[in-house]
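Starting off, we have a lone chain in the form predicted alone, written out as C-alpha cells.
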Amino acid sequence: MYRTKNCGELRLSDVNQTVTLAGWVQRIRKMGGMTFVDLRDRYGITQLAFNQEINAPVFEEANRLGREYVIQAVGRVEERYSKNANMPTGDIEINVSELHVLNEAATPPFTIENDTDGGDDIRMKYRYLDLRRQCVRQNLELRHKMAFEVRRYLDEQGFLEVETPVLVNSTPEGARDFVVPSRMNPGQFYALPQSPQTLKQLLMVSGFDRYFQIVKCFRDEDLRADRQPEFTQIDCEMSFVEQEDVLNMFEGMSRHLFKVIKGIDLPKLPRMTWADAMKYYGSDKPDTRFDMRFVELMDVLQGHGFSVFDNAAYIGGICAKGAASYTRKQLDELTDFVRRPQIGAKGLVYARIEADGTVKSSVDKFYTQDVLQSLKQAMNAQPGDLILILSGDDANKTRKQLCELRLEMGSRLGLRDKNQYACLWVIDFPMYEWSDEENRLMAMHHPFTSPKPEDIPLLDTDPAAVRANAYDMVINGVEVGGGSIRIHDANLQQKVFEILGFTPEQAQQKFGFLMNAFKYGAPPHGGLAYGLDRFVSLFAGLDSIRDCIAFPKNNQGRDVMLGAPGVIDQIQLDELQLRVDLKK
C-alpha cells in the first residue's frame, strides 16, 4: 500500500502507531542532526522527522530531497516537542524509519503555499501546480460540495437531471456563438450552446415536468472578473408554474445552500422591481448590504443659477454616513474616480453637514443656507454626513455613474463585507431594450420570455412599455441567477419574433423546431439558471470566478497552460474544407 493514512488525519490519539504516508514535499528544514519535512497531500500537512543518530541512511536521503518531490514515508507517530497550533496535525510528527522517493521534481516556478510568490500569468501557465495550493484546492472542494447539495435539493423536489447536446444550431441569444465546422456537412457549422434554453423548453413539451442540469455553456464575449468563455450553469425548468412557484422553489434552494454550506439561516428574500432598482441604485443588480440610496434632487437644486444643475436632465445624490471628515485630497480622489473614462462623469459636487447642522458645499456661492438645508432634509443627512452629487443630460447614464460612486464609497467605508450577504429578487424587467447599434428593440433576456399577462395588449401599441415575467436573484450586487416564465403559445411567440424584427421565414428557420413543438400541446412553464461559478465565488469570498474553476482562461480568452486556442494542421483544415489566411 502506498499509504495507510493521509496527511491530514493523524492526531495525538494515534501516537505509537506505525503508519505509511505519501505525498509532496512542501518544505524542508535542516537543523544539525535533525531534518524536518512537511509532507502535503490533498487532505493536509504532516511533519516528518529524520534523526541522524537513529537512522543515518534515511537521514541522508531526506537531506537530498527537493521541494515537490513525491515520496512515501513509513514511521511511528510521536507527540511533537514543539507543537504547531495552526495545523490540525500540529500536535504530532512521524519519526521516519523508511523513505522512498516515488518521483523527483524540478524546482517549481513559484512557491506552492497560500501566500505564493507567483503572479497570475505564471500560475495559470502552471495551473496543475497552482491547484496544489490549499486555498485554491478549497475553492474546488467548495464547488463540489455546492454542486452536490444542489443535486440533493433538486432531487428531493422531484427534478430529473437530463443532459442536453453540446453541438447545437446557432441562434441569436445575445452573445456571439462559438462555432464548430462539420466535416460531414461541408460549409455548415454547429454552435456550442450559450444555454440549453430551447432544449429545456422542449423537455417541458415532452412532459418531463421538472428538469435540471449542471451544464457547461459557451459565450464568445469580452471577459471580465465574472465572465469566462465557458462557464457552468445550474439550469432548471418547471411545468405548470407561475412566477411565484419558481421564486419559492429556488429561494428554497438558495436557503438550503446557505444553511448547509455557510451555516446561515437566510430570511425570506425581499423583492424589488427593476424600475426601483434603477431609480434608487442605478443598477439592476443592486448591492443592498448598505443603504446610501439615490435621492433625486431636481426640485431642490435647479433654478438657482448654477448652470451645471440648471441644464441637467437628472441630478442625484447619495449620503455617506460619517464621511464629513473627508479631506480635500480624498474628495479630489473621488472626483478623479468619477471622471475616469470607464465612468465618464464631468465632475462631482459635495456638501458636508457640520457638527452644528450647517451645510458647507463646494458650490456655496450659488446656494443660500436655506436651500442647502432643504438639500440636507431631502437627503435625510445628519451632522457628520457627506453628500455627494452627480448630474448629467442623460438620466440613465448619470444613474450608472452614481452607482459606481456609491459602490466606491461603500468599499471605502468598509460597508461591503464579503462575509455579509444581502440577497433579493429583482422582478418586472422590461421586455425589450433599444439597441442603437441594431436600431431596433432587442429582447432584454431572450425571445422566449413571456410578457406579464396584463401587458400583453401593449405589444400592439407600445412594446417598449411591456414588462417581462422575468426575475433575477442578486446577492451582494452580483446577479447569481435569473430566469422567466416562458411563452408557451405559438401565436404569442410569433408576435414577439415580429417585434424583434424576425420575418416569419427567419423565425421558422431559427426556431421552427420550437414553434412546431408548441402546436402539440406545450404546458405553461418557466425556470431559471444560476451561475455556479458566481455562486461559488461569492461563498468563497473571491473577487474573480477564475479561482473556483479548475482550468480557467485568462483575460484574453486563452488557456496559457494548454496553448489554446492554437493553429491546426492543414490536413485538418482540408478535411473541413476551410481556408485560413494566416497573413491577415
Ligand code: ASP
Contents of the next structure:
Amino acid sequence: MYRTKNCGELRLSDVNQTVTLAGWVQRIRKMGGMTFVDLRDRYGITQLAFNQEINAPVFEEANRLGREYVIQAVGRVEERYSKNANMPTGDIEINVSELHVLNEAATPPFTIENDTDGGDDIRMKYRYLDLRRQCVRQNLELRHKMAFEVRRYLDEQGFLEVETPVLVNSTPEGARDFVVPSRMNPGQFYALPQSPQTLKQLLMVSGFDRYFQIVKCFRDEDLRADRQPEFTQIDCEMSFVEQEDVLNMFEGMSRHLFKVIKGIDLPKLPRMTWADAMKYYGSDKPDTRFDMRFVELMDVLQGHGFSVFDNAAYIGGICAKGAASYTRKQLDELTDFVRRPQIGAKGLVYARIEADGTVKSSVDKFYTQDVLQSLKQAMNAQPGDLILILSGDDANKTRKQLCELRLEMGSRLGLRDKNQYACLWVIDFPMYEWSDEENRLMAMHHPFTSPKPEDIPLLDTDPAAVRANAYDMVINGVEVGGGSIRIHDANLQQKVFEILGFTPEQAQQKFGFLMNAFKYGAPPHGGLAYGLDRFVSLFAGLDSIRDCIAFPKNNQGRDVMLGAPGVIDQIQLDELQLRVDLKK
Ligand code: ASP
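Condition change, the form predicted alone to the form predicted in complex with this ligand:
After this comes the whole thing, all chains and molecules, with the earlier chain placed first.
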C-alpha cells in the first residue's frame, strides 16, 4: 500500500498511530539535529519530522530531498510542541522511521505556493505544476462541486443529460466557427458547435421534454475580454413551457447552488427590462451590487450656453455618495479614465455638493447656482456627494461610457465586494439589433428566439421595435446565463428569417433540417444556457475564467503547454487533400 492516510486528515486524536503517507515535498527546513519536511498531496499538508538522534540514516536521507520530490514516509503520529493553528493538521507531526523516494524532481521553474513567484506565462507553460498549487486546485474542486450540484438539481427536476455531437455544421450563435476538415469527404468541413442550440431543439421535437448537458462550446472570436475559444455551458431546454416556467426552474437551480455551495439564501430574483437596464445602467448586464443609477439631465442642463451640452444627444449623470472630497488629482484620473480610447469620452464634468448644500461644478461659468441646485435635486444628491456627468452626440455610446465610469466609481468606492452577490433577470430583450458592419438587422439572441406575442404585428411594420421572449441571468455585472422561448411555428420562423435577410432558399439551406422537423409536431419549448466557467469564477471570486479551467488558452488562443495550435504533417495534409497556401 502506498499510503494508509492522506496528508490532510490526521489530527490529535490520531496520535500514536503508525501511518504511511505519500506526496510531494513542499518545503524542507533544516534546524541542526532536526529536519522538517512539509509533505503535500491533494488533501493537505502534513509535517514530517526527522530527528538525527533517533534515526540518523533516515535523517540523512531527508537532508538529501529536494523540492517536489515524490516520497513515501512511514512513522508515528505525534503531538507537536509548537502547533500551527493555520493548518488543519497543525497539531501533529509524523516522526518518520522509514523514507522512500518514489521519484526525484527537477527544481520547478516557480515556487509551488499560493503566493508563487511565477508569472502568468511560465505558469501556463507548466500548467501541471501550477495545478499543484492549492489555490488553483481549489477552483477546480469548486467547479466539480458546482457541476455535480447542477446535475443533482436537474436530475431531481426530471432533466435528462443527452450528449450531442461535436462534429456538426454551423450553429446559430453568430460567432465565427472552428472548422475541421473531413478526410472521407474531401473539400468538406465540419464546424464545431458554438452551442447545441439546434440539436437541443430537435430533442424537444423528439419528445425528450427536459434536456440538459454540461457541454463544450467553441467560438472563434477575438479574445479581447475574458473569453476562451472553448468554454463550457450548462445547456438546458424544456417543452411545454412559457418564459415564466423557465425563469422559475432556473432561478431554482441558482438558489440551490447558492445554498449548497455558498450557504447563501438567494432572495427572489428581481427582474429588469432590457430597456430599463440600458436607461439606468447603460448595460444589458448591470452590476446591481450598488445603485448609482443614471439620471438623464437634458432638461436640466441644456439651453444655458454651454455648447458641449447644448449640442449633445444625451447628457447623463451619476451621483457618487460621499465623493465630494475627491482631490483635483483624483478627478483628473477619472477624466483620463473616460478619455481612454477604449472608453472614448471627450471629457468629464463634475459637481460637488458642499457641506452647506451649495454646488460647485467644473462648468460654473455657464450655470447659475439655481440651475446647479436643480441638478442637485434631479440627482437626489446630498452634501458630500460628487456628481459626474458625461455627454455625447450618440446616446447609446454615451450611456456605455457612463456605464464604465459608474463601474469604476463603484470599484473606487469599494461597492463591488466579491463576496456580495446581486442577481437579477434581464428580460424583454429586443429581437433584433442593427449591425453597421453587415448593414442589416441581426438577431440579438439567435434566430430561433420567439417574439413576444403582443409584438408579433410589429414584425411587419417596425421590426426593430419587436421585443423577444428572451432573458439573461446577471450576477454582479456578469451575464451568467441566457436563453429564450423558441419559435415552434414554421411560418413565424420563416418570417423571422426573412427579416434577418435570409432568402427562403438560404434559410432552407442553413436551417432546413430544423424547419422540416417543426413540420412534424414541434412542442412549444424554450430554454437557456449558463456559462459554467463564468459561474464558477463568480463563486470563487476570480478575476479571470482562466483560473477555473484546468488547461486554458492564452489571449492568442494558444495552449502554450501543448504548443497548440501547430502545423500538421504533409502526410496528414495529403490524406485530407489539403494544401496550405497562406495568403499574406
Ligand atoms: N444557445 C444559447 C447560447 O449559447 C442559449 C440558449 O438560447 O439556450 O447563448
